[in-house]
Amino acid sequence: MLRLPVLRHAAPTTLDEAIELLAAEGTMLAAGGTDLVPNLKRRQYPEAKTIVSLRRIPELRGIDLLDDGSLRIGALTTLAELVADDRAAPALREAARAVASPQLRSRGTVGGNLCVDTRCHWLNVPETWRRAAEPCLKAGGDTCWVAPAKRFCWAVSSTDLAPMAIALDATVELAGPEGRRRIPLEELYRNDGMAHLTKAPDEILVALVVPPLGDRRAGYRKLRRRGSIDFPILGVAARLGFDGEVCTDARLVVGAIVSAPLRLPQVEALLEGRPLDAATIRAAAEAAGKAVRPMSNTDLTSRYRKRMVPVFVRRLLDELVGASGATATS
């Protein structure tokens, strides 16, 4: 059985003490524990002295409805509750209920699957592997072992949530030492396996916030080896807007390719300012497929996933066009 190593614990009850304790070193937030824990277990995380939970903080609960129709939902809202909730846009509430399972959704917070660490086949490991090799980059190695030709680190994203929330142009609330700050979600992530967060060290997620969907549609797909408890090794997120049979807007969204939720822009602009026929999408799909080179560290191939991102974005555009009542003829 794995265990913890040994571990402070400090369970602040306001926004500001969370912020102040995270100045030490070696701190480490907790939300629901869903994948922090396992990591523990796993040694991944060896310069980890203080775990502060951010549970009894009441600033971070709750789902609220603004005034311009956006929803704010606070980070440490549960998945279920998230899932439940019939205010949320249903593409969101779907990319929720594709996480993990109805266990570690009721555990498993909106921060934190957000916020979710890059996943990596030779790191999310006991430790007793690890040791049988030298260590990789993000271990505090020379080299990935993933791709030892490449000199970054090829740890993939593992987020359900930002892909879908990025195609409904959410926002993300952080809080930190300097005040509160509002970016955009996308802007919240960079394509490295090592430092996938662009906020600092010393901030805190407090709130996502989605504005209202209109007349829009979005739909999200994953795909994983098992129908539940999987990481994506791909998921695809869209929105579309209509003026009768013209696409007007378009957002796609590729996650679990890279070590960041991927936008693709030139395959929006296929998309927009034309009516979605059978070959529009096909050829959307087809620019999606070569736009991406998915990273080869998960359980299935990375051809294998290249080759499935232009059948899910076909699948998914379809099915947004036909709800839309625009038609696509074959």
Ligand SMILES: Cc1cc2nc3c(=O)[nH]c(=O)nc-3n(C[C@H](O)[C@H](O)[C@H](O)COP(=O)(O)OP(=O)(O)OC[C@H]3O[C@@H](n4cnc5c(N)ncnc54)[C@H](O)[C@@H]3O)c2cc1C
Second form
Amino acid sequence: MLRLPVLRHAAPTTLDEAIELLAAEGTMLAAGGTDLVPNLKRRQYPEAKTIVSLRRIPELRGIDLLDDGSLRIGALTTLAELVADDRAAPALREAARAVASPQLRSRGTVGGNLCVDTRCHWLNVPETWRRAAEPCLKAGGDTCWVAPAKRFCWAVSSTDLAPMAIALDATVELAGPEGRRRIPLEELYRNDGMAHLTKAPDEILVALVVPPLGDRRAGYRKLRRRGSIDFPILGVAARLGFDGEVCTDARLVVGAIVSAPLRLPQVEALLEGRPLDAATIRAAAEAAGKAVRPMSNTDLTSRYRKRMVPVFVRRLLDELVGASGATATS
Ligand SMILES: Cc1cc2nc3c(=O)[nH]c(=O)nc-3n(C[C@H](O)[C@H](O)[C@H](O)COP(=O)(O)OP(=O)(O)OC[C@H]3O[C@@H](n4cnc5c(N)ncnc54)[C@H](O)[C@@H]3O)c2cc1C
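Switch from the form predicted on its own, shown above, to the form predicted together with the ligand and output its structure.
Now the complete complex, all chains and molecules, led by this one.
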């Protein structure tokens, strides 16, 4: 059985207190702990000394409908709570429902999902297995053992919620020692497996704010080996606006391809300004397949996952064009 390392634990009751605690070296935040705890048990964070639990901070809880119709989802909202809230866009609820399993969704939070660490076949194993080689880049070494020829970390973004929330033009509220700021969710991510979040280490994600969907349509499709629990090895999120038959605005975001959710503006441009007939959808799906190069660092081969991109994009767009509301399936 893997055991947790010996760590200090702090449970602040205010955001300011939590931010102050984060200033100390080796401090890590925990929300539901569903990703953090297994990673700690595998000794993926040898620098960790103190865990700051966010669970006693009331300000991080709750889902509120704002005056402009946006939904403000506190970072500590569990995925199960989001799934159950019928004020949220159905596509966002479906993306949340596609995460892991019921047990993990009842504990795992929206903030934790948006900040969840990138995953790697080499690193996400018990430390005793990794001792066979020097530490990899992400663990402080010099080599990426997934792609030793490259000096680049190939760990893959594995959040289900982020691609869908980006497609919905969501923003996030962050709080840190310099105060509060709000940024588009898309800007929270960078394509770097070792440092996939652009926020400062001592900033806390306070809330996700999702604008109203209006009469647009949105959906999420996920590829994974076992529909009951697995991380995504491909996620496709789309939002489409229409004027009659003509698509007026499109968002297409793919997840679990590289170290950040990847928006595909070149494919969105193929959809905008025209009716979405079968030929247009096929052309967009093929363009999406050509635009991505899945990292070879998850379940199933990158070749297969690349071939699935146009299939999943086409199926989702077909579904949205035929549907009057949002749908998503795993
Ligand atoms: C078997 C298994 C299957 C899984 N399948 C999926 C899946 O299919 N899809 C998926 O998306 N995830 C999956 N996960 C990962 C995880 O369960 C979810 O992403 C969950 O939502 C993480 O939320 P949490 O609150 O437990 O985060 P935690 O584990 O507490 O934290 C995750 C990371 O986010 C940071 N963090 C947490 N909250 C904040 C905050 N408010 N501000 C700043 N940083 C913060 C933590 O420091 C940590 O680095 C799976 C995990 C397991 C063990």
